[in-house]
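Next up is one chain by itself, shown in structure tokens, the form predicted on its own.
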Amino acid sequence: MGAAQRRVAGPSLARRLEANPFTWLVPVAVMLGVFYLYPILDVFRLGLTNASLVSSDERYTIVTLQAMFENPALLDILKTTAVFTIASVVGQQVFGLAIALLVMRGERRKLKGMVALRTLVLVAWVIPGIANGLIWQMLFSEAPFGAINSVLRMMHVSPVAWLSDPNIAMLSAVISNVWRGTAFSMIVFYAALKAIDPTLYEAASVDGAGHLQKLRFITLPQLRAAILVNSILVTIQTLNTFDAIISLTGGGPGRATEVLSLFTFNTVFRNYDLAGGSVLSVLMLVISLVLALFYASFMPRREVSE
């Protein structure tokens, strides 16, 4: 009797929940809501207040919003951020692709040391940003023991003011960031190169195409999606970079290397202006979304079969 009633009642509630795919998504949705969506919404709310780290008197106002966008330093900060981001993204893409092509070419010729080369490149990626900045600070040091200037002196070349010259400090920051981020681009391009059909290169060789022609007409078109996806990820990573810069130059000399992420950090934790930092965080989010949509507009679209 009992078994007959269970058959009539159908599967239990637990089995019906287990069979429903949305059940498996609930933990992920809760985690995203608590750790991602709620902080983002709270940052939007704080941007419309006068919140401070040293005061509990919080009220809603647009004075902070007006003050941040009327800050005369903001335009220079955005220009510095644009230079740092563009140079870093281009550098990471070029060097990442070059190393990936070098590794692929070495593997096709079965040269030894390709695994060691990949591992050596990946070492830079796993180093924390603070440590990366300190390493390059020692290399760029203008003291007598500075590594790079010591090499220049041995070559009878005048030492370079890597960190104290405002025009060269940005170059130093870009070199540091490119060195660390190139490994990620190399991984993306290496995986994409593995997916290219080798018969395309064999057919091009039969037609007499050279290396540059293969790169231009086969490799780069086949890597279009990988280049765009990598551009989105690298751009967002670079826009959020502040740990490597704060340990390398501290944003100086003056404000020569103070990017938007570092400006936001200084606004919150040095000026205790939580509302101002929230406004700048929202600005960074908007810039990241606009750039991501811009890159995505060039993504190849799959043709609909009739």
Given for the second form:
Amino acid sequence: MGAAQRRVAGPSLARRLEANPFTWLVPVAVMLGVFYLYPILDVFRLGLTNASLVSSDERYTIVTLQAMFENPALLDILKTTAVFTIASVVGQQVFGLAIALLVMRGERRKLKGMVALRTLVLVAWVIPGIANGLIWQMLFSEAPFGAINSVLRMMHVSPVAWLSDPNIAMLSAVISNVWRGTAFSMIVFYAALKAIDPTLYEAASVDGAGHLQKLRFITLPQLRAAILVNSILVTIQTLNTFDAIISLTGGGPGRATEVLSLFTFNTVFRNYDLAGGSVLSVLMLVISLVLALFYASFMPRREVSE
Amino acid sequence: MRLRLVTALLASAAAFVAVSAHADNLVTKDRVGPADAPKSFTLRLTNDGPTSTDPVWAEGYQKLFSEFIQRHPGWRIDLERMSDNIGQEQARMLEQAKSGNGPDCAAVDSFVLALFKGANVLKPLDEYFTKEEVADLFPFIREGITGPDGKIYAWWWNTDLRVLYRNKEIVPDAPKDWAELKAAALASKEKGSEGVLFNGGRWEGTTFDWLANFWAQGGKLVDDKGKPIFAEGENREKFLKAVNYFKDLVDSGAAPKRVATIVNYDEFNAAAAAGTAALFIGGNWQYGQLKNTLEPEEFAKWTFSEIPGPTADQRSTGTGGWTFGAFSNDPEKVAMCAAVIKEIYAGPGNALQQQLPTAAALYGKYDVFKTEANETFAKALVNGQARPGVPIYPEISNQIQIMMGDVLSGTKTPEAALDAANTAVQAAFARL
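Show the form predicted in complex with its partner chain, please, the one above being the form predicted on its own.
Let us now look at the entire complex, which starts with that chain.
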């Protein structure tokens, strides 16, 4: 009797919820609204003011907007951001895929140490950005006792101006970011590789395909969705990177490694320009959205069932 | 030396645990006083406190705070620690204070005190300090803490200055002017050192240390109304002369290119400990740090002198230091903040850290300030100059840091870098 009632009551509630999804969407909508939408809207609002940390006289104006886009430094900052982002995204994807393939191959051959290898790569990922910057700052130190340069000297190779040369400083920043972010790409690709049907490789082997042919004609096409999703995530993550750079180079020398996120941070926390920082935050949001839409346009479409 | 540093850090941790246990848990990492005390207030500190990374300072402050809280039963101090990113920490605190969420009492860097005063977030401290105590402060200190209404809004408890450190074995005589410093640095390279080291990366220290060379010529960053004028008329010439001086040090090899990456005074201590430094421009507080870090026979090789000017009689040095301000609306908490300043920092704290007091009377009160080194530092304060207490200063500093990086790395000429800095500063000033 009771069981029968429960069976009757259960589907009825589910049907009611199904008929009126707003009931269970409301808590999610409220959470998203309070913690995501409101700050975004407030940043838009602040961008249209002259708000500053040193003044309480806040009024609506487009002067800040105009000043930010006329800032002669902005173009250089955007170029620096593009170089840093593209190099980091490509580097993280290539190394992440290489390590994932290595781990898969090792597991197939039942080699020992694959779990240790995965853990080792993940260690870099869990290190906070600030700590990552400090670690690499010590490694790249150009002092006579700097880690990497000391090794180079021992090998009778001239020391490298890792952080004081504007061009090499960008490379150093990319290396440190790729080192930290590779683990994330490795996890995404490892999961995607696990999902590939092994019979595809067996069939390819029967047809006499080599390793490179299998990579080109099976692995990469099968990973297309994973590569695109990973590209979106890594790009947005890299665009927001500032903690690792601030502790590694501080954006210097000069503005050689000052990316958009760091410029935004400096505008708010060094110039005390809340409105200017908001304009730059909106710019970052727009760039992230445009890139996400661009990547999404390459996503495989679900075929319409006949 | 590295082993010594590691040992010192371990000793610091051990000392912290030992003193905490001895004080019956009165001083922990985030609290002073009993956890269940009926009254409490928040105190935000820098490295100058019970959790200092310097083991001697940490142990000393644990004792001072322990004694303090025993004199004030019923109170608990909730400690908050700032990171080393001072600019960010101070900006964040200003925003928190403006929205009413700031700490009850906090360390405010003297160079941003004007911003805090301007934002009207500080509570007056006049009733806790006598007129004689205020009158005993150095004039630039008194001016710095006084608001437009004549009330004092903070207590500037320590000051500092920059000097030229040198290893006497490598550089026997103190360089008196720019040319002598360059020659001494080049000569020191032949003895295996790096030449002269100074801050040149993206941080406040780069601007402040370099400004001594601009100020020594009589250069002015802002006019009496706070408008930036460093790129106008005679100031422009003096500015470029000081920039070209640093550029020449790097181009000639008298300073290594890596100065463009130095963003911490600790780098100089590390270089001294590693035996690779012969000359560096550092803060007076580093004398004590060198003493704690180096073996006695190594420390004995080190001395200091005033920062050389363009000529021997043109001298200047930057004076900074820390203040304490009260943000609380509760008069009892403001009173406790003043008590912390008077009983722990202004006097005992100076003596503990050997950081120069801001009041003349304190120099005679503590034996540590009667040493030859500290007397020399105190005399050098005559040529001291504080950063202008104007809202545009942080942006001027930011642009000088960018300019220094561009010039030292060869990206821009000094003229182009100065023009770019001035354009950015004037645009920011127009928006203030």
